[in-house]
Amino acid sequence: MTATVSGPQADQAPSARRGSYWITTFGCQMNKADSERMAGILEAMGYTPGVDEHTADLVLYNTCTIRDNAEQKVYSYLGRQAQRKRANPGLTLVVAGCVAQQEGESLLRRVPELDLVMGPQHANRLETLLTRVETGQQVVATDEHHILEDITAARRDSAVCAWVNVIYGCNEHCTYCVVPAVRGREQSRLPEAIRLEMEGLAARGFREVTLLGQNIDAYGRDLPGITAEGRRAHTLTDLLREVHDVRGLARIRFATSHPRYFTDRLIDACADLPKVCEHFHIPFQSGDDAVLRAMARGYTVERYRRIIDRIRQRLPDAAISADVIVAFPGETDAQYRHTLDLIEAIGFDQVNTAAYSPRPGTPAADWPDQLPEAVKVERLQELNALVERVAAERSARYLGRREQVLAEGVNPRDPDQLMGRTRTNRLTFFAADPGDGRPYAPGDLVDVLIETVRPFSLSGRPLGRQPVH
């Protein structure tokens, strides 16, 4: 997945003008949040947003290595920029993120035109590293780095919804995943620092915050402290209760959860706290216990089902989204069918699907029972068709209902419409002007009567605004 960062909100005034920049982001929400922070740093240094990547004075690719096709796309982009730099030595070329962390100095041998290679733990050090580049150095920053409380100001891609990192890194050892190797060990931010950032966002008009972590359920277990009841003093549940009353925020979300650590206590907090949205992203990866063991996921299918049952007991209308991998090494047709059965049985609102992709340095990449590409393609196509059908069935429940939608922006395909999301994270379109002389605007909470349902989006008629407390 690719996204360019060009949002309207810079949180601090720039210094002397240095030229234009362009950031292209590949991959997950954590990368998007890192890109916003690096854009803020660049603007504080005096850079301005570029028109496109082919004319910008500084080009930064924030990379993802979780799938091979994303990594190869980065090299394709870099090839074009390297050619451009040979004709224009003044161009500054940066690779950040997970490919940078994984490849390190070998990236310089492959693309000698690069000025800076920096892993995700160094995102908040961008200014320091670029200062070294400006002295003529070619810089590689991939050593393990403790992420001190980040005081850099992000350039937000949205004026309504914001990401807030609460924990960096991951301590899990899934046999297919490079994230722990490239993002380092878990580092939780202090709850008071997280709340302060959220208060600042609310004061600037943001209405929704998504708390981010590679494994967000692990939040706080690296922080000191034990309660009188003998449990950890800092958990995601405690954090949600700590930040829930930030005035001006209408909604709080969190991602990504791990079934191994997802607790009834967390579900109860989500049911009790009105600002926490009824949407849970909980990857299951496979519907077969033997495959889950091979993946080292640390839970069973039955454990996953119990989590979903408990969520639906407390929050009957909650939306459930997930990630899944098919064609994992050694996966039989019967095991693959178990995954299809689980998707059918649970009724997911959305599933991010992928065929297994061997990643360098992970145990599964060296296993002898890799499946042929033809099997991967066939299984992924069948899986995607099922996911869309199930999503359509889940969408049908919205028809004729009144849904609260947070307007996020103008529909790029229809300037007369706004688009936003329901509390359950369904993308929804509605008329910007209801005809009463009071057009809706991004940031408004709007009641919408749903008149059209599609597998992954809705459309409807606006009925009026709701206040934000």
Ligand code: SAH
Contents of the next structure:
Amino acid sequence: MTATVSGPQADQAPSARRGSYWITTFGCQMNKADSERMAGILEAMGYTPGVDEHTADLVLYNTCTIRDNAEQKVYSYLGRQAQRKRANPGLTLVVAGCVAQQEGESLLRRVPELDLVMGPQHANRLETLLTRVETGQQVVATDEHHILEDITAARRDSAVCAWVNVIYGCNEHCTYCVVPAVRGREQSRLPEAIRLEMEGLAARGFREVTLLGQNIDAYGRDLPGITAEGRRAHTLTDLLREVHDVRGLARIRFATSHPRYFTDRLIDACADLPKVCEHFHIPFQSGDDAVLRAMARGYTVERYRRIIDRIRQRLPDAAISADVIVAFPGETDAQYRHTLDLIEAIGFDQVNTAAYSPRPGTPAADWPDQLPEAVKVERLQELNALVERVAAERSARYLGRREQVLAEGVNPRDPDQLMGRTRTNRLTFFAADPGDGRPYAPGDLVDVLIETVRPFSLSGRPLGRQPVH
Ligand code: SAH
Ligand code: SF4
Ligand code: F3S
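How about the form predicted together with the named molecule, since we already have the form predicted on its own?
Expanding to the full complex; the earlier chain stays at the top.
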């Protein structure tokens, strides 16, 4: 898990002067989206962006507990801030996100210097909770909560690409996973609210939106309404059809797909709708049916392969990425090899890999057949080497091709270059200034001739701009 820090793009005028704030975000895109909304709330309250976490007047850690190492990282950060607070009682210390939800009150016992512990379902309530802190209380907000429609405009990290939550929570029961416990039951946002948010983003110059959900294929199943054909009124496919024509947006992505619920209709919609990008993130978790059963994933390897075959029939160049776990309790060497075989057979563009980490309160954590650390390390290393080789093979197909790249920002390692992504989500670098007096800028859709390929990125020569409709 990486830590990121909130950046530019305030949308609202502050109401009163307060001190400076700093947010450090761990974990997945949901947390990043929540952090952007919380930054928006803080700025509307009158807080200003701080220069670093060691001097800010309010420090907020938005935490992740998906694996043990993600959780432990937070405690080391908190130790340093607790020390600072003892010298400077004016400092406001907030722990938000999934560790906050999992640990609740016990976090206050462990770090008594904390002012506020708030679960992810309370992100939009940050102002109310801080108002209680200002009256001198220590506040813990971890009860199951109906998420209010976003009331505050987010302060977005990027000025080009934005995340839009479409469904919160997860109702699955994967036996290794803490997400349902920390994110709560599924709650879909209304399609009109999603479209409105996307129109607002397009009006402010955003070019790409990623629709987010832990299990985005579940979108709509908690919304009322059945169609004349007796089908749910809102599926992810319906949603894509309803939002795909927002003017000014060039690209729409969505994540994360679940193989159990993924439909052919969705693939057809992606093939039909020009703004929906040819990239599918469909975690498979294991390439072995017995392990998938133990994980309670609800599909077989055969079903997974059929989904990918179907995608490639309709969209031959589509990129496929996934998540996988090795060394799940009881995973034999032969079962692990089935995972390697699947990666090779599918030819993934990118795979996020992890060794199994037992999480408190999940069924698999109590199973007796946990694997030793050495097996985890060995399998993960071999797996990563394979993932890189397969990704390099996939990257090779771009050589000499013209790709549409959406410029997102300056390459941090080379200020003369811009970086962006292809429609298939490959990171791509190119010269910002082609020497014709019209340098490219973030937000431009650029035609790039790919001249260098690496496993996870590309470089090329810009050939011109494409219009955005
Ligand atoms: N909703 C997504 C995944 C969310 S968590 C899905 O269903 O695929 C992101 C990834 O973390 C998972 O895909 C899984 O690969 C990994 N993960 C989750 N729990 C884990 C655990 N206990 N140990 C190791 N990896 C885990
Ligand atoms: Fe976790 Fe499974 Fe839900 Fe994904 S679908 S968030 S892995 S419980
Ligand atoms: Fe981590 Fe919570 Fe996301 S546990 S992966 S931040 S849902």
